[in-house]
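One chain comes next, on its own, written out as structure tokens in the form predicted on its own.
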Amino acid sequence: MDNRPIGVFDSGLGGLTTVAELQRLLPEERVIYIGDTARTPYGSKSPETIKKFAGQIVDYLIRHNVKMIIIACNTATAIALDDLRKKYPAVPIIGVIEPTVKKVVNDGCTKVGVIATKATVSSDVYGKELRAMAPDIEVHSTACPAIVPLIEEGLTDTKIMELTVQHYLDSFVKDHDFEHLILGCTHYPLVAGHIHKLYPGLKLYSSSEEVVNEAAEILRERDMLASGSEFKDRYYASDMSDNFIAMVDMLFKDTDFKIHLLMLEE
């Protein structure tokens, strides 16, 4: 048994779906959420400054003793776990990415469509995973730049939203003829619903859902569940936004919970 907390963290609100599956699968764990909305997204950044700013984060999640760190972002994961684990071999991090992977291939996919972010998609992380795993399965990827801003500015249930989905997902969907889908990046499970009304014969994968999965999974091997921890979840932001508020509020209706804003190093 162990009752620390795990660390979470995203370059924004979207992590806050691993924290509402985490819950649901694993509700006797408790988080330390950490979402960098002041300098969200990450996507479109350098690989040196996405490095920099995941560093910081868990150089914080650590000096605040939690057992297992989970980067609920596909760009930190893509961009920045291996030197993370490097740095800090003692303390279990993972990341979407893998665990999402294992999915796909376990399911038999052939092939197989990756949507997410700028930097995502330019290391290829998903495809060359996949395909070292399944050699022969075919890896479409496009990037949605427009989805996570709009999602950080509360617009998710909206016409907006629907039209640019279908502006980025209508050509690639016709074009490549695949019948799954992942999500590659953490804010997408939010607009899911836009996705299964335009195309109702995709299979989805979250990445939310299956980091949660493997989280459980280590933690019952390493016998590191929690069992009536007094600890009490704690949200963090970078920068207090009325929309990180009203995504906590939303997710996480019936739960007491304070959110902290948190100054980052530059």
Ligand code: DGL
Second form
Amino acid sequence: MDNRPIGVFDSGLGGLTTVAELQRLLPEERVIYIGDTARTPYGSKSPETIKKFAGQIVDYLIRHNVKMIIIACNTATAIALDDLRKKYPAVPIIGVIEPTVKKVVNDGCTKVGVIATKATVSSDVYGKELRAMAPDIEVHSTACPAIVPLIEEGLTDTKIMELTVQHYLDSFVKDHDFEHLILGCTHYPLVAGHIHKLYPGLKLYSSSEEVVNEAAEILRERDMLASGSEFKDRYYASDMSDNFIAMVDMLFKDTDFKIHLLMLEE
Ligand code: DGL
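Same protein, different form: I have the form predicted on its own, so give me the form predicted in complex with this ligand.
Entire complex below, previous chain first.
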């Protein structure tokens, strides 16, 4: 048993979808969540900047004695995961990409679409990892850079968002004719309703859900599951955005939470 919290982070509020999964599947686990709201979005920034930001957050979580870190951000996973694992070999650091890839391959998908940020698509990490596990798989990816800023602005359930999703997906879905779509950004489960409505035949894979299954497996194997922990979940934001507060409020209605402002070192 290990009652230390799990550290979870994202560029903003998207990773809260991972925390919601964590609470659903592993309700005994406690978390420290960091949303880098002051510097979101990561997906349109350079790899050097993304590595620096992710590194600062992981350093903070390690100093706060977390037992595991979940990088609830595809962009940070794509760009920084390998370096962070090398820097902190003693702490399990899980990214959102590998668990999603495993699930897609285990389900026998032969042709998949991936939507993600610009940085994730440019890294081709989904393509590389999917082909490494299933050499014949056909992978098509496209970046949807305006979706994250609209979500962070609180415009998720609006016509503007529906049109934005349609703008990115219409020809992408029609041209490639796949049945399986990976939501390769932890913000995107929040627009899954629009995708279902526009393209009802598509089966969606959410990286948030798969990463929690992987975390549960690792904690079980290492006998590190929590039980009766007294630790209170902590939410940090690098800028106190109204939407971040509203999202925590909406997702964790019955929890008594407090959001702290976190200054990340330059
Ligand atoms: N949720 C992050 C991801 O999964 C969003 C990245 C961004 O800030 O652009 O990639």
